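Form predicted on its own, single chain, as structure tokens, below.
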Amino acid sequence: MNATRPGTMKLALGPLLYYWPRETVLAFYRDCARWPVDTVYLGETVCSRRRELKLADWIAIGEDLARAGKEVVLSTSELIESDADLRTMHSVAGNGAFRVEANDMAAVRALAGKGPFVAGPFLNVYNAGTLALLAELGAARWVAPVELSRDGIAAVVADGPPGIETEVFAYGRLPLAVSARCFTARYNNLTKDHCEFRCIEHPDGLALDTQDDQHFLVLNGVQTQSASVHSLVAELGEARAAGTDLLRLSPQSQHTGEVVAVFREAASGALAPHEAAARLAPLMPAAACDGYWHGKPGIVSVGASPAPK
């Protein structure tokens, strides 16, 4: 297992949430067993119809992960659309290989009662009544929304049950919203059945912006993203004070694992928070936020940025 400091948050590298070729996918995460990550979340959870990997290859490569030192948890989809897709989360939910992370209350049926499971941000837990739920039903771990602030989040830990880990989307494109149209597709005048796979183009999605040229939301598929980068990396003190356990890393396809590098240095004390933002800077497709941590509009930079020289 990766070493880690006493009370040092954990990191997880959360779902690849774009479509990349197959090939591509293989190597990043080979290229992952080496970085300092403790957990490791595989599968498609945007949609069903990116195919380039199957069930069998994502336990394939928990598997290698695994042997790597690292925990590895399959993720279920977060739109169920039909029979197939919901076939698809019964075999994510009974895999027998590695624990899941329901990202719907199918999913979290499924799982109930059959041993721990991951309570996904997608279950949208606002409060500590229903994280008693999830934990009465098995869930050992909770996913917090991502629009949920810090004192929001520190609330539900402070009342809810005791020894369920707490995980915070600390790194990555918003994942905002999901629909049952494609986007990507209705931008190239195309149906969502005959979608040509266009998404595929854009590894790190398809930028939107507004009239006055302004960065505003990226298209990914089904998915609606922050165009801006969410980061916590100048605010990992105030994280663990509210409760943190992990910190959630979302993959993007130039240098993540450098991205990683920063967040271990910066979560064991070895890099300070202006530091950790500067270095971070420069590996970012786009400009930082945090303003829903900081219980504001999300495309807000409160203290993501670097600082000033």
The other form holds:
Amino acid sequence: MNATRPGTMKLALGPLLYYWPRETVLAFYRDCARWPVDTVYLGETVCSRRRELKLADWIAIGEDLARAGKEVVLSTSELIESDADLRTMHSVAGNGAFRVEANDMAAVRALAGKGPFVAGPFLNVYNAGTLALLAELGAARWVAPVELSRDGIAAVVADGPPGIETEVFAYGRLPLAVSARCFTARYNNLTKDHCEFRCIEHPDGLALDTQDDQHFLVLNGVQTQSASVHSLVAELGEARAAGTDLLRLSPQSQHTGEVVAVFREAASGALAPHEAAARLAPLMPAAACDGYWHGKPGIVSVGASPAPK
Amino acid sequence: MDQAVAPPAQAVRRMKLVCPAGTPPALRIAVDNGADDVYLGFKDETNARNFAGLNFDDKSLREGIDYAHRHGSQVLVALNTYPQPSTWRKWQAAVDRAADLGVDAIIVADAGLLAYAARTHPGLRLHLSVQGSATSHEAINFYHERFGIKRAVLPRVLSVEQAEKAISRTPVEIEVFGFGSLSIMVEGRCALSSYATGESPNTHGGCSPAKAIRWQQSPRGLESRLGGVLIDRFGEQDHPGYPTLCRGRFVVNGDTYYPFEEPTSLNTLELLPRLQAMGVAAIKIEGRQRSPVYVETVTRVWREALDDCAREPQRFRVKPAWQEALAGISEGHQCTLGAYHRPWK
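Right, the form predicted on its own is done; let's see the coordinates for the form predicted in complex with the partner chain.
Next comes the full complex, this chain leading.
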């Protein structure tokens, strides 16, 4: 372990969690081909009603990105309820072209024994015993749950199976909860089945504040996220020391390419932690937080990341 | 195995009643009022109701098992949180304790812990906790194939139709929630509590922990805070409820309302014939944190309802007296069918 050498970590762009118009998504990933990310996760993971892009579209995007030298991973949905959801999951799992990130145990079952897969952040891997089980079934990489602290991740890595890659959610609004109910539809007095796809109006989520004006959460359809932007940009040395192999950056509607660039420089050691945090601040849609990393409430900001102006 | 005996044509399908026991008195009350199963936890974060004054040590559990068995009830121990790296051994030890004390089953969420239990105590009956977030028969069958689970508790997100399909495609007994506090988020998939307080059901066995709560009288009303975050503000007319995060009133684009849910209780009494016909094995009552009076009332009402339903499902009617009794102990004094009822979504 070497806390001063963050240079060997790869950057991964997490799956797009919001609902954007088709052309916006296509343009986003065209740009992404030029960004210094190593891995790109693709697919609709939040809501099966979102249909701007079909699986074939995601695969076409993936082929372009693969040609640009990216590792492409297709992610399965974080919540499977219906037969249609199961069919979609199987189509993703059996896509034949790209590696798959499993986000529930039905997907793990579909992928087990059929080659390497990624154990996604919603599988609740909180200990080495669970990680060993997933590795046995074919997981070549795991993404830590957002709640798991630096020390927790380090302990799982230390006691976990050898050779498995560790990915950590390093930037973005935190996906905190998922429900059968759509809170964006509820806000609009609509039912989920007749939601009018209104979440497309909120490219970074719909802001929810406390009654004393604290920016607290954002509503993203059936998913609830933190309002603050979790950022480990000033903690990459620690991340490396904890055993992180990949840093997951979550797409946002503006400046994602610049965010990637800052992380690339910071991860290579070209940018000092406080400089990286300062460069990142104006690119963020809200204030920074990093409490989970430090074993504290996720909303807290402990590290060097200053709040944006 | 003996030769198969054909069931009688009019086989009585009888769903088990699974009741909460936060304390030894609650256990006895649940057993006395006709619970088939009682579920409980140890006095630590190995279970999802890790609250002060609740739960069982070895001695009270031994006595509880003895009492339940003498009266024909079974005892299920919930080890339904996720062992953290630093505490993994504590969970292992809890599995061993439960097995050694002779509990009838353990209710587990963590896949690694299920693997340990299946390996170490092959005779121990395993139930998949609702915190395991298995929302399809394929996920449930994963746990069956890997660990031989005998029963799974369905997360409270599925409609009746979805639950029915899951039941028809798994050999695992299915338990569903019948009554109690309704979680709006998928169980095992919610970190809202730890975002505000550092502790969540997955990591510490509790949502919105009491130690993180502050009540403050302010010029604008009585305020409830969780980890410093303002959850709600109450006027004279309001009934201040426990500040569970997803039951708070917040502001979206200038509208102050309950963005997640109104404080309501789940109540599926009217669905009982349907649940029974589709093969639900057990009905779970939430509320290990609730009082003995609560346990007495829900167990009595649900025992009667389940017996009525088993006897004459076609003629089953929800009695007003049942609803009245349940309304008196419901949070928010308002009941809902939750996700079972499609328009709710």
